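A single chain comes next, written as structure tokens; it is the form predicted alone.
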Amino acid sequence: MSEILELKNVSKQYGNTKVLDNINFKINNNEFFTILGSSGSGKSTIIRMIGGFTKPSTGEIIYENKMINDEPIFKRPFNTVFQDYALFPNMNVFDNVGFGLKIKNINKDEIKKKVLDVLAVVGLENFSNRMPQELSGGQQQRVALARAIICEPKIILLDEPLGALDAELRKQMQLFLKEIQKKIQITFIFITHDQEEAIFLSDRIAVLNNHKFEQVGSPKDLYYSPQTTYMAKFFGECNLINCQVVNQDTNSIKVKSEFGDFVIPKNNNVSHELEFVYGIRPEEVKLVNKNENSMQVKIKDISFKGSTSTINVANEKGDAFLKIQNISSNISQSLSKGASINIEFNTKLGSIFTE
């Protein structure tokens, strides 16, 4: 897959306020690439720099091997979809979608054909005469996307476009966006603060933290192979456990933790007597019968979630806690607060953090 866009050593600050610090990434053609971060992390600033609405303080924005830092907005083959949709309230759906072609002096017959074709793509072919205020939030979002698509940009920039929608409609629009992106085969750069949304939509995700990218990779890479404790906690839920090496052999390492001793596969980052943090996802902690690898804990509380339950447990001292989830509610209903249970980690999917 060929690269279409690169940000190289890009930083942005306003006066003494640092917004982004040495951002680097490459985006492939026809990729759904998501920038994920908390509020105020600089996500929108990246979109605005790519779109040409603001310039980087340092670094290069490279499109198809050409630096475009000084390229004006109208010369960049990108279109932006904002959270507020920015539809013209005095124009109907047809005129809103066709506006970009009209200012390029495309003839009326061609505009009509292209507008109707694009409205069919987004499922609004019967809404061309509606005014924006007569549409639902999801329909307005589709109009904004149709307006972005019609000029056949190389990249569509989506600045939290689903943020104003209610939960159910947001899920519908996530599915719609994913289907549309694959259908029209245009690169999407999407920003959000919602981890589940990023996981569902994206080919790759870049996580912003402290003005920099913490990690870039596929959703599975980020979930199962976090490189830092921040990633482990931010991208999904993760139990972080303080550990110390007890002994090791050719294939495995025995460690001591605040919950008891357990064995992990051999890891080159762990040496004898080294202290480290072990990360394990809540769904990879299993309830088991007592055995040589199990650890005994006490139930702190049980959260019923329909077919499954989440169990929070504490060690014997009551000063360290773990979350266990996706436990069948048929099993959890036989358990009670304060009861002792035995657990075991799926150490094939655990992560080790030495810093």
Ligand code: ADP
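Take the two forms, find the largest set of C-alpha atoms that superpose within 1.5 Å, and that set is the rigid core. Numbering follows the first chain given and starts at 1. Just so you know, these numbers come straight off a predicted model, no measurement behind them. Compared with the form predicted in complex with the ligand:
Among the candidates 190, 222, 262, 98, the residue located at the hinge where one rigid part turns against the other between these two forms is 222.
Between the two rigid parts, the smaller one rotates 15° against the larger between these two forms, as C-alpha superposition shows.
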Contents of the next structure:
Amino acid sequence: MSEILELKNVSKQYGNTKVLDNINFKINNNEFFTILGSSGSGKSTIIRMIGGFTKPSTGEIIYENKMINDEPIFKRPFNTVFQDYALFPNMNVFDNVGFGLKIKNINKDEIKKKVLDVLAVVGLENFSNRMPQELSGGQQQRVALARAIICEPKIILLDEPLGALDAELRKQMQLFLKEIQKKIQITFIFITHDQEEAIFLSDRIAVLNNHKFEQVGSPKDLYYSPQTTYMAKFFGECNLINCQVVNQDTNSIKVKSEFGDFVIPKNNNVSHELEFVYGIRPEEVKLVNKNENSMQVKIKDISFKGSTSTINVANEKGDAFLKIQNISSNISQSLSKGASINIEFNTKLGSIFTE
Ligand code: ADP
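Let's see the other form, the form predicted in complex with the ligand, since the form predicted alone is already up.
Everything in the complex follows now, all chains and molecules, and the chain you saw is the first one.
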């Protein structure tokens, strides 16, 4: 996959306020890349720097191997779709979509053909004559996207474009955006604070936290291979257990934990007597019959959730706790608060955090 854009050691300050601290990432051609972070974390600032609306304090923005920090907005082959759509209220849909071509002095017949083509792509072929105020929020959003697509940019920057839509419409537009991006094959850089939205839409996600990227990867990478305890708890839930290495052989490592000893597959980052935090998702803790690898815990409570149940357990001393999820309710029915049970971790899917 070829690389289209890179941010290299990019930092941004407004006055004395640090917003972004040494951001690095590369985006591939035709990728749906999402920047995910809470409000105020600096997502729009990244999009604005890429679009040319503001400059990095330090670092480089590189497009197709060329540094573009000083390139003016109109020379960058990018288009931005804003949250508030920014449609021209006094122009109908056709003129809104064709505006970008008109100012480039493209002839009328060509504009007409292109506008009708693009309106068909976004499913608004019958809305040419409508004024923006005669459209629903979702339709206005499609017009804004059509207006970006028609100029054939190499990258479309989407600044939280679904933020103003109600939940139902937002779901429909998510599906639409995902389909359309694959169809038109333009790189999308999308920002959102919504985790589910990011997971659903993205080829890769960059999670912004505390002015930096915490991790960049596919939704599955971020879920199954979190690199920090922050990331382990960011998507879904994760039990974090204090551990120490006892000994290791060629294939496995024996560790001591607050719940008892267990064995994990060999890992090159783990040395003798190392103390670390082990992350295991609640659905990867299994109820088992007592065996040499199992740990005994006490049930604190059981919540019935229909076909499955969630169980909270404590270690023998009662000072460390774990959540176990997706236990068949058939099985949990036979269990009661205070009872001792044996558990095992699916260590193929556990994470080791040494930070
Ligand atoms: P997000 O898109 O994640 O909500 P922004 O990138 O809009 O975050 O803003 C990040 C931080 O930078 C916020 O604290 C915001 O107040 C500040 N900020 C954004 N633009 C400016 C500006 N032009 N001048 C000063 N501070 C700004």
